[in-house]
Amino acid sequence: MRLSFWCELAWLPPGEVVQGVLVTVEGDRFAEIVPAVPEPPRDAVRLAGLTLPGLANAHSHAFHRALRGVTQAEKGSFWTWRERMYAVAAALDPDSYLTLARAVYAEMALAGITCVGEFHYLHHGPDGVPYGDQNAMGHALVEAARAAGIRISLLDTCYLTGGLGIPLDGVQTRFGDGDAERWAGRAEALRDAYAGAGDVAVGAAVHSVRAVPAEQIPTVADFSHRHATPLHVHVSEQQAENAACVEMYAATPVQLLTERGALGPRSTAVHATHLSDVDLALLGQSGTHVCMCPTTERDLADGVGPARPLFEAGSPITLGSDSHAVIDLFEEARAVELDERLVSGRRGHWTAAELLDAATAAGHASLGFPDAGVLLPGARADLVSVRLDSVRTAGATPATAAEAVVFAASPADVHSVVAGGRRIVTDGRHGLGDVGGLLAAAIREIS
């Protein structure tokens, strides 16, 4: 099927806003990108405002969406927040997780996200006993993403201990497979189930050095190396994590992951907030992506990571909404710049083009879709159109459109989304209908 879209403005490589761009789609790929077409052809769908490649949410825990607002009524800490999160995890089964995740992914689509990296560790039944299909929860997430119309990189997570040297306890038993070999066997079955599926990538994740003993990490890394698939890991999110790791292993988390073969161009270090100079150099020299999740990092009072130094050292930067305190990749992007302004006392660390690249091409590449996130012939046909006439963006010109979107737009300004050649959002409305209602019903079900 051949479709045409005429973009009033489009963000084209190498990071320029171009007027009057005609985009032709065949199947799930771009066939042609033609700039300087002054008027839309009769058969083309007109896309007003600025059209971007699809956004990639490189770090998601879908079930955390049920916590939005709940944890703001108390002071607490990361660790008390975690107890609330465990309560939600205890309430889910494959059916209720499908219902919740479908609504969460539809919310992402409304925000312009066409691909999600789901950091998935909620594997088994509430008592830790596997379901009849040991990947039932993973299948629910894939079904949810497909229903919402977005691609998924299902980052199947190895989670073996409740802390350094501490066995899993309580709801944590749902997360564990016993050891990395048994995790790998289950992950292989999951990967086989989606072999050849163009909309699903099955990757791997080490939850953290707290949750996977050092001797088990190479098995997870080997899965990634053998299948050339993404490998993600929470890294140095908390200073307490660093201190415990140094005490047990005489190495920081980054050093330990380096020694165990878990870093490299297919790897992504999530957060990387509290790093030494050596850590920063190791991440950069290995080409490891770093996923910044500023809205979650500030919500949990984790701190501000050294995004610009990491980027300059050689680590591509990506973005994630993580706990879904909000789902807004424009906010994640501008927060990378604005938070660094607060820490440094100066402006101008990142250009709008660099932040858009983090939200698009770099994010897709880190999730195993290097052929997405860019408006070029042959790339995956994802288009996200953002209004430039709302109360937030009014006054933008072609010369300032990218800056207006990055530093002022919100998901409310996204009016059209095409994912894989299929239009899933039209006039700001998702094909599933009332997504707010779907979210409310799903959260009530598990509350």
Contents of the next structure:
2 protein chains.
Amino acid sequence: MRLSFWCELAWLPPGEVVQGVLVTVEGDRFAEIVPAVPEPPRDAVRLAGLTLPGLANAHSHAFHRALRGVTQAEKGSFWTWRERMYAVAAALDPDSYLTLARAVYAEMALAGITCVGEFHYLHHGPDGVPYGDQNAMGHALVEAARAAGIRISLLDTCYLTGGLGIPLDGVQTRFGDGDAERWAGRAEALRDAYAGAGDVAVGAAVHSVRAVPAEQIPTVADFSHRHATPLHVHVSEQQAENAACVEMYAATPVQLLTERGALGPRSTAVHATHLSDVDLALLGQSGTHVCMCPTTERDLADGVGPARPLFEAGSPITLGSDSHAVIDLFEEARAVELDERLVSGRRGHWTAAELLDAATAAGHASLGFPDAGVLLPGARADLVSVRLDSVRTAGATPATAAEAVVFAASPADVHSVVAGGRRIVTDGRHGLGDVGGLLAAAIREIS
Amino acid sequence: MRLSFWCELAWLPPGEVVQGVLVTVEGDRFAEIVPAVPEPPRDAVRLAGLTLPGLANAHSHAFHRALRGVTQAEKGSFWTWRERMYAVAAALDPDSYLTLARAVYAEMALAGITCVGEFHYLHHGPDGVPYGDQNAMGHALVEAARAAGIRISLLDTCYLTGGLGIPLDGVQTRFGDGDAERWAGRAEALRDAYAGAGDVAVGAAVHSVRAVPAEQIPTVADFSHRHATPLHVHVSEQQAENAACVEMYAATPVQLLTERGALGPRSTAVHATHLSDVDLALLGQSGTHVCMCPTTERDLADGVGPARPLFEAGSPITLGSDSHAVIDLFEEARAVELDERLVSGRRGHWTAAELLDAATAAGHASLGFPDAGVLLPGARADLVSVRLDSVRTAGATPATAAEAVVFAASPADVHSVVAGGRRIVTDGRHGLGDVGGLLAAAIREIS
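Next block, the form predicted together with another copy of the chain, ref. the form predicted alone:
Whole complex next, starting from this chain.
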């Protein structure tokens, strides 16, 4: 089936706003991209405002959406946050997880996200007893993404210890597979289940150096290398994590991951907030992606990571909404720049074009979809259209449209989303209907 | 005329969410506030979600709205910003300023803002020649606020020098009155023009210690004291300002303002970012309000001011959207907490209740409306209703509604606004109609 869309303005490579772009879609791919078409042809859907490639949410914990607002109560210490997060983790089963994740992924779709990287460690039943299908929770996430109409990179996460040398405890037992070999066996089964599926990538994740002993890391890394699939890992989000790692291993988390073969162009270091110069060079020289999650890093008081120096050193930057304090990749994008301004006292670290690249092409590539996030023939047919006539974006011109969107737009300005050739959001409404209602019901069910 | 509104949830003093609140309005004031009314009476307008008192935008430069997006181009250095800002300032006349400010204030109304503090220094015509009515520009701002349906505190700003000991230059000549006596004469005339008007306060402002020589400051302060009206001043936004002030006066800006009688409970220090311990004590002990403008302070790379220590020392905190990089007081409110997390490494500096107080009662008081920003009989009848069923806020309960709104809501979630007893926003639409269109037209006119 051939569909045509005419974009009032579109964001075309190598990073510029072009007026009057006719996009033809065949199946889940772009067939043709024709610039400078002054009027929409009769059979084309007209997309007002600025049309971007699909946005990639490179780091998600879907169930954290149930914590929004809740974890800010009573001045919201870190311990409030963790206690509430574990309570939600304890309450979920495959059915309620499907219900919740479907609503969360639909919220993402409404924000222009066409692919999610789900950092998935909620594997097993209560007390760590596997479900009949040991990947029941993972299947629920895939089903949720499909119902919401977006692609998923299911980053099956190895999570073995509660801290360096500390066994899993309480709800954490649901996260654990015992050792990396058993993790790999389960992850292989998950991968087999989606062999040939164009909308699902099964990747790997090391939760962190706190949760995976050093000698177990290579097994997880091998899975990524063997299947040429993404490998994500939480790195140096907190100073205490670095200190504990250095004490046990005489190496920083980045050094340890380097030694154990876990870094490289298929890998993503999530957060990478507190880095030494050596860490920074190791990440950059290996071409490891770095996923910034600034709204979560603000929320959890993590600090501001050295995004620009990492980028200069060779690490593509990607963006994630992580804990879903908000789901707004425009806010994540501008926060990379704005938080860097706050700590440096200088403006102008990133162009809007660079930040859009992080939100699109770099993000998709880090999730195992290097053929997405760019308006080129043959690429995945994702189109995200942002209003330029709302109170937030009004006044933008073709010359300033990218800046207006990155620095002032809200998900409320996303009026149309096409993902993999299918239109999933029209006039700001998702095909599933009342997504707010779906979220409320799903959260109520587990509260 | 008596109007009734039934609030599904309302934010009542001393700071709690109450279910089923019946609010009766007479003229521009609340007549009765009755909690625990389980069902809406037949003649009452039903307000879904959480209803707050009106929000006060305590620091605005209306014309900066025309710069949104524009100043982020080419990586957006500080000099890009200033050059573009002056170009807009040069282009405005009373007609185009009315057109622009009306649209900007309507954008504020849509975000739940019922009173704006306009820090107004664009007084005169090209080359500094006064208009036929020397307050033509101020009148345009009042007319704009009235057309948008919100109150205005017109902070008539004294702006005499381009820097310490440096004459005004270029477009700055439009800002200057020559000396503070002549400024006061003009400000008195402006005040007389609105004597008895319930929806307008005429206050004073010292642009900054850079723009008003020390010996001229008392004249401006006297205006505030004589009329018991607000006195606002930009303070210590940049380190360079402090250094230059110390070099010339052997005093910091706060010390200088203290010596010249410009601080106290009617005063507001805007920004107050780079303070010594002495500055902090002087602001707190004098009861001076401190207006935080975090989205602008992020944008201009100012840094993070010591909001919590100032509050503990005695300064009420207020919020402003300042340069209108965005107009979103929820974002300003949460940014006070989140930016403090980033620089401190700790969560939990402010409760949602404290941040809502900054956005409402404290803000209105700092603008000369101490009888606004609170749901009590006799207070100004402002009601701002925020959806709790959008994708951003869904999942909130009465126990977490305030946190959900402060930490996750967007202006797109404001569905109804009553200001001074008049409903100006219904179902998310402003009485003026297509505000995005008004903004675009106004900005185009001066570009």
